[in-house]
Structures are given as C-alpha cells and as structure tokens.
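Just the one chain here, the form predicted on its own, laid out as structure tokens.
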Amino acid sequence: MKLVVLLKRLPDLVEDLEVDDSGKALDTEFLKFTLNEFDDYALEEALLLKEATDGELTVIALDGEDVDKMLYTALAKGADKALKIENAGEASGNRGLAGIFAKVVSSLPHDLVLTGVQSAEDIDGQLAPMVAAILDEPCVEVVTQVATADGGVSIHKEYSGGVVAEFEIDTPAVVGIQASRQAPRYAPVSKVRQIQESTTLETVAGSAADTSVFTVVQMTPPETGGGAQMLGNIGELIKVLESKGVI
C-alpha cells in the first residue's frame, strides 16, 4: 500500500503569541513550530498501516521554520520519504493549502492519503474533503482507525456521542483523522539527527496559494477582564455580594 501523509505546522502554543506591525498576521520571529497534533495522529496511522501491508509511506509539508526537523522526525519515526514544497507562498486558509498538497499529491501513485481531522487555527475541518474533491476522490473525515479489506481500506468514523460507524470504501481516498489506534511513538533525538546528517530531503516546486478566498483584515489579541478574586472563606464572599449590592 502506498501512503501519503500531509503534515502542518504551527506555532508552539506555549509561546506567547503577539500581532506583527501590520495587525494582519502574527509576529513569528522569535516563535517555534510544531507539527499539528492530529497530523501527528495521522503519521501514527500511516506507520501502523505500512507495517501491516508492508507499504510506502511518504510525508509532504510546505517549508517554513523548523520543517525540516518535522520531516526528519517523520523519517526517523518510520517514513521512507519526505519532500518539501518549496516556492508556494502562504497559503490562505485550508482552499489554498488544500490546492498546494493536492497538486503534489497527484503526481504521486498512491493509495491513501491521510492528513489531521483539524488544526489549532483552522478548526473547521475541511482540509481533507478539499485535497479529496481536487484530486476527485472519496473522504472520510473523524477517522479513528484505518485497516486493509478486500479492494479497499476499512474505516471507523466516529460520530458525536462516541458512536463509531465502520465503511468500507475503495482506494484512492483521503481520509482525516481524528485519533490513532495508538499514541504517536517517540523519535530519540539521536535517531533524528542520525538521520539528518545520512539523508538529505527531498524538494517539489508548488504552485502559488489561491489568495482570493479570504483577506485579513486585522488581527488583535483576545480581551482580558478584569481577573479574578480568590476567596478564602463564606464570610469574604459575603462582604463581597454586600458590596455588590447584591445582599
């Protein structure tokens, strides 16, 4: 079975996150990126699948700071491939993300594509049908598990309220997943940096995003409030709802 993974990156959330000078866009020259949880997920996924089919797993990313760590990671973890998009500009939005990985996606043979069910900054969940409708292929999003059947792959979809439903559907298809059968396994950093100084990443040219879905208007940190007022005891909050007018 030959694999796909596409893999995002994002800023750290626990570095504090500040508005660049245009207001449009944040400030990303002292922050560090990480992969996408569910894209970590997604990778899991893969490697559980080319060991069972003894597959081929290639991972794709658009290029930016510390992407090349998160693709000698993905080899590390288990991929056979890695390739770097480069020259694609930014993408607006899961349109032009979707446009740039389905265009290298489809000069490759595969059988599956699996990518996160969402991001931390783009939560609606549409990167996977979009990849799926450029390259005309069925999706199935909120994967929990992924296994080989008959001319096909077997998928559990889970709904809300925990049901799981289970399809059968024909390859290729892009698949979003929500969560791996297990948790993503660990790369030691010295495996990563074996494999940094043996492997050099491969490189594709990507198309320039569609910019015309959306613009940015302005960007601004969330509203604080005024915090809270810790209470020791009922006879504080009392004090407090009399002051209030409230008692």
Given for the second form:
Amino acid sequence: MKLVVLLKRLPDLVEDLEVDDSGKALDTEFLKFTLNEFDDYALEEALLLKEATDGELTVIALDGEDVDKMLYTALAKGADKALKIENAGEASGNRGLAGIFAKVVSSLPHDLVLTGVQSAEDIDGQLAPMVAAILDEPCVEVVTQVATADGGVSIHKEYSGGVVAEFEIDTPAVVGIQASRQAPRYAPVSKVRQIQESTTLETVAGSAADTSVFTVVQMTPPETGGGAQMLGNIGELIKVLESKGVI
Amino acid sequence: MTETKSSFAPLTAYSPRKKAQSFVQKDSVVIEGVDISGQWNKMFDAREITSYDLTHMDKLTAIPGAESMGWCYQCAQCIPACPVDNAGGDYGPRKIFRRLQTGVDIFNHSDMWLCTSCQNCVRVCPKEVDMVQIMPAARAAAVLEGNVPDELVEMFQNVSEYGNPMGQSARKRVKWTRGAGVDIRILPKDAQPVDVLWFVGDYYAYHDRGNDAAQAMARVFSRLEIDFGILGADERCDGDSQRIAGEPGLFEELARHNIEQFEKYEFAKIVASGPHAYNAIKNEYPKFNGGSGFPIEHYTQFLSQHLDRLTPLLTRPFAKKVTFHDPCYLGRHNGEYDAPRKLLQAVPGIEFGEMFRCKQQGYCCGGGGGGMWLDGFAAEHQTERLSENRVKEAIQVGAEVLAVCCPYEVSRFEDAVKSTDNDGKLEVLDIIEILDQCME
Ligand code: SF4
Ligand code: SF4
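Shown: the form predicted on its own; wanted: the form predicted in complex with the partner chain:
Then the entire complex follows, led off by the chain already shown.
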C-alpha cells in the first residue's frame, strides 16, 4: 500500500504567543516550532499500516524553520521517503495549504493520504477534506483506526458521545486522523542523527492550486474577561446590584 | 517399560527435550589414570540447562557493556541488596540471569526497566556483574528496537524537544529566581567571570518544591558572599538519567550543549545542585571535551568546605530529629558520604540519627536510572514504591525530618509520606532548606 502523510509544523504552545509589530502575524522571534500533534498520530497510524501491508510511506512538509529535523525524525521512525516543498510561499490557512499539498500529492502514486484531523492554529478540520476535494478522492474525518480490508480500506470514525462507526472506502482516499491506535513511537536521537548524516531530503518546488485564500487583516490575542464572581445568596446579589447602581 | 534403577532417574523429569536414553551410563571411566567408575558417572552428560533457548542471553551479553551479565554464578548475594526486590519486585541480577537462562526475552520484559542503577548489587557481587554498565547498554538496544515504556517515551520526547523532562519552555527556566529575594547573575546576560558556575538543574528550576530549594541555595550563597552565576535559559538537562534509561544519543546532545555553554564563561568551578548532574559532569562529560572535563562539586561538598564561615551564620536553632537519605549518585557512585553529614551536624539544635540502611548500604529512592518517570510502570511490578519503603524506615527510626540533597527526592518522598498514610509525621527537606531556615 502506498501511503502519503502530510505534516505541518506549528508554533509550540509552551511559549507565550505574541502578535508582532505588523499586528497581522505571530512574533516568531522566540517561537519554537513543533510537529502538529494530530499529524504525529497520522504518521503513527501510517507506520502501523505500512508495517502491516509491507507498504511504502512518504512524508511531505512545507519548508520552514525546524522542518528538516521533523522530516528526519519521520524517516527515523520508519518513513521511506521525505519530501520538502520549497518556495511555496506562506500558505494562508488550510485552503492555501491544501492547494500546495494537493499539487504535490497528485504527482505521487498513492492509495491513502493521511493527515491530522486538525491543528491548534487551524481548528476547522478542513485540510483533509480540501485536499480530497482538489484530488477528487473520497475523505473520512475524525478517524481513529485505519486497516486494510479486501480491496479497500476499513476505517473507524469517531462521533460525539464516544460513538464509533466503521466505514469502508475505495482508494485512493484522504483521511483526517484523530488518534492513532498506539502512542506515537519514539525516534532515538542517535537514529535521527544517523539518518541525517546518511540521507538528503528530497525537495520539490511548490505552487498553489487554484483555491481561494484569505488574507489576514488583523491578529489580536483573545480578550480576557474580568472573571466571574460566585454569589452565595440573594442578599449578596442585591448588594452587587446596588453597588453598580442598578437598583 | 523397564526403568533403570538409579537415584538420578528423576532428573529426566526436568529435562523435557531429553530422552532417558541420552544419559550416558558407562561401565567404567578412567580419567587421568584414575578409575572413577560408578553409577554417578552419568553426570558426565550435558546438564539439563542446555535444552533452553539462549538466544536472548546471547543477544544481551553480546552488547558492548552488557557482557558481565553472563558472569553470574547465582550466589544470590545481590538479591537482599537490591531495593527493587526489597519492594516486592522479584528482581536483582541473579533473578534476571536465571530468567535469561530459561529463555526469557528480556528485551520484551519488565526486567529491562525496573533497575534504578543504584549500584548496591555491584557492591556485593563477587563476579563483578555490573548492572550500572549492563542496563544502559541493554536499554539503548531496546529503545532502538522501539521497546520502551510509554512513560519513558514522553520523558525522552520532552527532554529532546525542550531540554527538560517536564516539557517546559526553556525561557521559564529562570522564573524561580524572582522569588529568591537576592540578586542572581544570569551569565548569558552578564558574562563577567565568576567563582562559581551553579548548575541549577531541572527539578530546582521547574518543580515547585525544587524552586524552594533553589531559592534557599541562592540566599545561602549570597549570605556567604559567594560570587556565582547561572546559565539561565541556556542550561539544559544534564542527561545522566536519560543515558542510563537508554538514550545515549540524547545524552550526548545534551552534554555537548552544556559543555558549549560552560566554555563560554570564566569560572573557578561548577557547583551542581543534584548528584546526577554532578555525576554526569564529573564522570561522563570529559568524554566529550577531550578528556579535560570541568572542576565540579556537589553543593554539599562545596558548602562543607566553607563551614568556618557558614556555621556562625546558622543562628536560628532547628531543634528536630533528623535523619538523612544518601543519594545513590553522591554516595555509592561517587563515594561522598561525609559532606552532607558535616552540614547537618553544623545545624544548631539538631538531633541527628542514621537510618538502618545508610552510607554504602543506603537504600534507593527509586528515582535513578529513569525510575523518576516510571512510577506507574513500576507500580505494576512491585508491591510498593522504593520511596514508600524508605519513608517507613525514616519514621521507624523516630525521625521528624527526612533530609535529602538530591532534587529528585523531595517530591518523591513527600508523595510517599502521603501514600503511606503518614501525612504530618515526617517532613521532607533539602539540606539547603534547613540551612536557609537557620539563617536569620
Ligand atoms: S551477586 Fe553476582 S554472581 Fe552472585 S547472584 Fe548476584 S549477580 Fe550473580
Ligand atoms: S543496580 Fe540496584 S536496582 Fe539495579 S539490580 Fe542492582 S541493586 Fe537492583
């Protein structure tokens, strides 16, 4: 089975996020970047699938800070090939990103494309369906397990309230992964380093597909409320209302 | 079926793959001219043990560093010395060897992860079976194969991404300094030469109770007018426990990073808060900077050299019954038993008493060798935590305070006091906190 995993790097949330002077983007000076947690699950699920089917796994990511390390780590975990998309410009949101990814994926033979169901900076969960739409392939979202079934792929999709449904889809297809069957594996530092020394990452020129994208006009931190005050009885409520001049 | 009448006959029952007829019963045997014929000479045949699968034993002893596992002759002296066995873990090198001998795959077995590298078995083993060498080498192989407990994976990932096991931002490493009440020079911001480069360590920097000790240390240093500085956000985990837990590559990366920071500044010596950092910088870091290393002391060693100036500052009495837990990596691993005791004896009003298992025979807190992050895993294979076993002993000898000098230990023992229903009966304090409390 030929598998493709789309990886996205994100600002690491252990650092406090700040808006830069332009007022339209994050201040990246002190930011660290890390792999989207859901993409890590997608990679793990793909690795399990690769092992079960003796398949071939390619990971793809947009170029940027810390991306090489992310791709070498994926190779150390067991991916066969890593592709870095260069000169694609800044993708604006999932629409832009889906266009760039879909262009590259369309040139790769593939049975299944896996990616995280969402990411902290784009929680609309639209990356997988948009890539699928551009490629004209079926898509299942919020997936917690992928397995091969005769001729096709059997998929567990999670609904709210813990309900899980099993689907069979024809390949090629795109899935958005919510969780992997087991915790993402660890790539020992020595193995990553060994891969880094013996492999060169493949690069491919990126270009956006014809999708409409958005432009950021303004970025602000969410407004914090004043906090709620818990009142014990009606007397306290009356006091508050009096102090505010309401009654 | 006719049975040979022999007192050894039942042996066949233990040797399932061997048929009775494979026993060699010779009429007469002459060895080096001596006739030793007799019924017992069937023992010249191979022993039953050869019928087990030795693949995993061979695989383990072929790993450089783990060879000595094969030297065990089952004398069992190590078992009463092993704190994990003592805590109901059915453990120790003798048992591990025996299991390997009977075909158990240690690479897929809890035996791989329970050893805390406390070194107590090494102290008593006549065959020099060295678990402190065996375990890191064997675990590194297991980690490469992907056989590693989830709790360790999370820790490795945090250390590799953020430079500390808590997965906290590097920039927050200096947050504790704000509450110290004294000036602390952060070398990357003020690179003046200092006498002491203080290696603060992860637990002092990020853990709440560690912060208390770090702030106490800063105050004690200030009162002693010690010219010191810290690496601040540029310090990374010392890596020693990661090395022993099976991640030598990560250890090397951390060591090289810290060495690079040390080389940027002028200082007379490094003082480490923790025995693990002390052990790493003293014994392991020299491998990565041409063997020269750095002058390094544990804080108890450093302060015990300043007792002439320290003692007059300890004016407020600390009238409590105190016992002391020797950290494995200060005591057994590096032979330092006196420095912490000298500091405690300088405390006014203290009533000091030893526990039964102390100094060379000190018990282990369970935090070494990766144990710090394997409490959940260990709970499935032991009847109690090592830290629980230890606090019970402290209470048994009548102590009101358990004094420690390893940053792993305060939180471990405080948790153990609660989980053994001894809340309020035993206070756990870092020695530096006691010294700080005694200064007006
Ligand atoms: S003390 Fe040494 S030789 Fe004796 S059983 Fe233990 S490991 Fe084996
Ligand atoms: S080093 Fe300590 S924990 Fe490990 S086997 Fe020996 S005595 Fe037990």
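What you see is a predicted model; the values in this text were computed from it and never measured. Numbering follows the first chain given and starts at 1.
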**OP:** Using the two-rigid-part description of the chain between the two forms, establish whether D170 and T115 are assigned together.
**Re:** yes
